[in-house]
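Below, in C-alpha cells: the form predicted alone, a single chain.
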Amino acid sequence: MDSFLYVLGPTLVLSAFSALTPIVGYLEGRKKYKHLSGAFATLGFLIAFIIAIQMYVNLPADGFRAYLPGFSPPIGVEVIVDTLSMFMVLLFCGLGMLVSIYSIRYMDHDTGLDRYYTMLLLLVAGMAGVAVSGDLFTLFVFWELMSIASYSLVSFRKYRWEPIEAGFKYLVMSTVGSLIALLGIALLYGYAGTVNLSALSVAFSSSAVDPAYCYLVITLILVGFGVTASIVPFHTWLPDAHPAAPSSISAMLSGLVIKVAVYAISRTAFTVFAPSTFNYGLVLVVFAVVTATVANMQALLQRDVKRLLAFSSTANIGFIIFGLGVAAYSVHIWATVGSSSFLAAAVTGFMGALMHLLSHAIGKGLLFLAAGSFVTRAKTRNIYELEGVGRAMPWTGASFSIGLLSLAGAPPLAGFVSKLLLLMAGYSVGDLFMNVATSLMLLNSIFAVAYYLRLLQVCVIRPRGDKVKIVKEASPIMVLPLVLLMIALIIIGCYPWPFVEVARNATLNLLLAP
C-alpha cells in the first residue's frame, strides 16, 4: 500500500490541495485575505511538484509498479513509475504551478476563484494520474477527472456567450472521442479478459490473434484520443475554446491536455500493439502531415491572436505525431530486415517526438500566458491592433519574442532542438515514402515561420499602435513564470544534452521493454 501511494503522490497532494481549496476561498471571502486561494493552490503545486522530482532522482532504471492491495492484476489496478511517466508528470506540474503564479494577478478581476483553483488543481492531477497509470481502467478514470476539470476551465467565464459556447462544444466533442477510446478499451477487454497494460501486451503477441481485430483496435484508440489531441480532422473544437478560456487555461489546454492524449495514444499502442509486429506507423505518418498542414494553412489567415496560436498548436501535434509515426515506422522495418540503423532511427523519432512535447509546451504555454497579459492591457485579440504592444511591454514583448522563435525553429532555442531530431529521425529511414513525409514536414516547418514572424513583427517590431499607446507592462507576478518559461527555452537550447538523455531513457524504457 505504502508504495502504491508513493506512486500516486503528485496526484494525491494536488487531490487534497483542490479538496481544501473551497474552505480556503471561504475564508479568504470571509476574512477578506487577497489572493488566498491562489497562494494555496501554487503552494500546492509546489509540493507535488517537488515530490516528483524526488521521485524522479530516486527512480530504478527500469522504474517500478505498485497495485492496489487486494486488485493486484490482471484485473486490478496497477501504477507505474518509469523515466515516461516521470518526464509527463514533472512538466504537468512545472508548468502548473507557473499557470497557478500567473492566475493570481491575471483572474484579479473574475469572481469565485476558488473554484478555479480547484478546477485546476483537479485537471494537473487528472493528468499526473493518467502518466502513472498501469491499466486502461485507471488511465480512463483519471482520463475523465482531467477532462471534466478542463470543460469547467474552458466554461469558467459563465456570464459570456462565447465561453458557453465553445465549452458546449468540447464537452461533446470530447465525450464522443472518449466514448470511442472506451469502445477500444471494451475490445481490449473482450479478447483479453484483462486491462492491464502489460497483460495486455502478452495477450497480443500471440500470432493467433487477427490483425484486423488488432487494427480496428488501434484505429479507436488513436480517433477516441486523437479528438483531444486536436489531430485533424478532430481538431475543430480547440480554436473556439481556446480565444474563449482565460489565457491561463489556454496554456494548459495547449501546454498540457492535448499532450496528454498524445501520451495516451503512444503508452496504449506502442505497450499492447507492437509497433515490430503491427505496421501503424505510416498511418500515424499520414494524420501527422495532414494534421500541420491544415492547422498551418489556417492559422495564416487568422487575425485573433489567441485562435492563431490555438491552430499553431494543432500544427505542432503534427510534429509530435510524425516522430512517434517514424518510431513506429522504423521498429516494423527493424523487425523485419534486422538494420540496426532504422532501430536507430526510431529511438531518434522517439526522442524528437518527446523533445517537441517538451519544447511545444513550454513555448505555447508561454506565448498564450503573453497573449493573455496582451489582450488584459490593450483590450483586444485582433493582432493588428496589438501593434507594438512588446514596446510598451518589454518583459512580456522579450519572452513573447523567444517563444515565437523557439517554436519557428531558431537556433539555439529548444524547437530548433526538437525539430533538428524530428527531421534527421524522419530522413535516416531512408526509403520514398519517408522521405517525401519528412520534405512535406520541412515544407510545414518553414510554412509556419511565416505566421510567427508576423506575430513577432506586428506585436514586437512596429511602433506602437492607438490601442497601445498607454499601455504599461503587467504586474511582475504575471511577468515571473513568463521569464521563467523563457529561460527554459533558451537553456534547453544551448544545452539541449541532459533533456535528450532524458528523453532517449524514456524512448527505450517504451520502445525496447520485454
The other form holds:
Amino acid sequence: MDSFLYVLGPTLVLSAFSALTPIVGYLEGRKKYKHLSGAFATLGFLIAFIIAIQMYVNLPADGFRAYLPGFSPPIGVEVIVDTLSMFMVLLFCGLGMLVSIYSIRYMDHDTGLDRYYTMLLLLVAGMAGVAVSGDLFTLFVFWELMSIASYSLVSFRKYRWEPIEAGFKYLVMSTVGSLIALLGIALLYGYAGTVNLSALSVAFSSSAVDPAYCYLVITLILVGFGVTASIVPFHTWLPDAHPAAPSSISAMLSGLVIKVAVYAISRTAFTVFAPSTFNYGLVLVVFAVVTATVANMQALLQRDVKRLLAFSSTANIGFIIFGLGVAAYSVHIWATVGSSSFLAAAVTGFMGALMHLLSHAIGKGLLFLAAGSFVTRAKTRNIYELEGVGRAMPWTGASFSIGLLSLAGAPPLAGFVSKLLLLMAGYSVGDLFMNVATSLMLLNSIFAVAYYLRLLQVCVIRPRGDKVKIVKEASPIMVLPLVLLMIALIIIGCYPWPFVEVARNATLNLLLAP
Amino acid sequence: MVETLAPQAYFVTSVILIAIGLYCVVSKRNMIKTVIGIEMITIAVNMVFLSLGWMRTYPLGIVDPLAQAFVVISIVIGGAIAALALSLVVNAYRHYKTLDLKKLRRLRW
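Switch over from the form predicted alone to the form predicted in complex with the partner chain, please.
What follows is the whole complex; the chain from before opens it.
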C-alpha cells in the first residue's frame, strides 16, 4: 500500500500553492514586484509536473493504490494511479505550466492576478484529482472543485458584460449536468452500497442486475458529464464561454476541462459497466457523429476567431467520443463472436481516442494562446480584420499555422496520427453500421479542413490588412509556450511511437481490467 | 404500513423535487429563481442519496452513515456553487439593472 499523500502528490502540491498565492499576491502589491504571483504559480506547476514525471517513472504495472487511513475501501476514499491517470495528470500539469507562463505577460493589463492564479492552480488541482480518484464520490468532489474554478475564471473580467453572461450560462448548464451525474452516482450507490469503482464493477458484472436500471444510470452519467464535454445537444454553453474567457483560460477550457469530462465518462462507463455486457457503444458512436457534424457546420459560419475555435473543439470532442464508441462497440461484438480482430479494433479505437485527446489538447491550447496574442495586439476578434496578422507576428503566426495544420490532420503532425488511428479502428470493425459511421467521420474531418485552411489563408497567408499595419510580435514570454507546443506537435507527429505505447498501455489497463 | 413505505416516499418526493427544479431552471426568467432551481435539484439529489441509504439499512432503522457523509460534503459543494452563482447575479445586476434573463440575451444562441 502506497502513501496516500504520495499518490495524491500533484493535486496536493497544486492546492498548497493555490492556498499560498493570495499571500504572494499581497507581497506583490506591497513590495511592487511585478509578475511575482505568476512566477509563483508557474513554480507550483513545475513542481507538480516534476512529481508527476517521477511518479510515472516509478509506476508499477498494477498502479499505485492508497486510501485515507481509517476507512479502507470499498467504504473509504481511495485514490488509484494507473497509466491512464498518469497520462492525464502529465498532460494537465504540462499544459497548465505553459498556460501559466503565457499568462504572466498576457494578463498584464488585468487586476486581481492573485485571484486568477489561485483559481488556475485550483482548476488543475481539481483535474489531477479527478484523474486519480478511485471512487465516484471523490471524483465528484474534485470535479466540482474544477468546475467552480472554471466558472469563476470564465467570468474573470467581470467589468464587461460578455463574461458575466457567458459565465452564468456555463454555470447553470454545467451545474445541472453535474447534478444529473451525481444522481447517477446516487443510483449506483443505491444498488451496490458503495461508490468504489472496482467494487462497483464487481457488483455490476453479475447477471442479476436489471439492464434497464443500468442503462438509466449510463444515460444519467453520459448526459451529466456530457454537458461539460460539450456533446452536441448540450454544447450551447461552449461557444459563448470560450470567447468570453481570457484566451489563456479558453486554452485551459478547450484543451483540458472538456477532456476531463471525456475521461470521467470513459472511466465510469468502461470500469463499472463492462462494454462486453452493455451495448452503449452504439449510442456513443451516434452521439459522436452528430456532435462532429453539427459543430463543423456551425464552425464554418463563424467570423469570430475564438468562436470558430470553440466550435472546432466541440467537433473534435466528437472524434474522441467516436474512438470510445468504437472501443465499446467492438468489445461488445468480441464478447459475443470471440474473434480477436474485434479486440484489436477496440484497442486501436481507444488508443486513437487517447492520442486525439493529446493532440487536440496541445493543438487547441496552442491555437487559443496564439489567437489570444493576435487579439491583444490587433484589438479585434473578427477573422477578416485579422487579415495577415501572422505576417506581422512571425513566431506566433508560424505556431498558429502548425496548430491549424495539425488539427486539420496534415502529416507529419500529431493530428494526422490520431485521426489515422481513429479511422483505422472504425473501418477495421467491418460491419455496415461502423462503415457508414466511419465514412461520415472521414467526411467530417475533410470538411473541417475547409475552415482550418480558410483561417490559415486569411490570418497568415494574405498580405497585412489595415488593422494590423502597426502590429508587433508578442513578448518572448508569450511566444515561448507557443513554440514549445509547436515543437511538441511536430515531435508527436514525426515520432509517435513512445506516445502510442503509453496510450496502448493505458488502454489495455482500462479495457482488459480483471 | 405507513412506516414501511417511508424511504420510498422520500425517494418519490425527491424525484418530484428534481422535476420541479429542472422546470424552474428552464422556464423562470428571474436569475435568482434560476439559482433557486439549481439549489432545489441539489437538495433533491442529496435526498435521493439519503433515501437510498435508508432503504439499504431499513431493518436497522438508521440511514447508512456512508450516505450521510456524502450528503454533508455535497451540501458544502452546493453552498459554494450557490455563492458563486449569486455573485454572478450581483454582477449581472450591476451591468443591466435588471434580473430578467430575457433582457440578458446579448449573446448569440
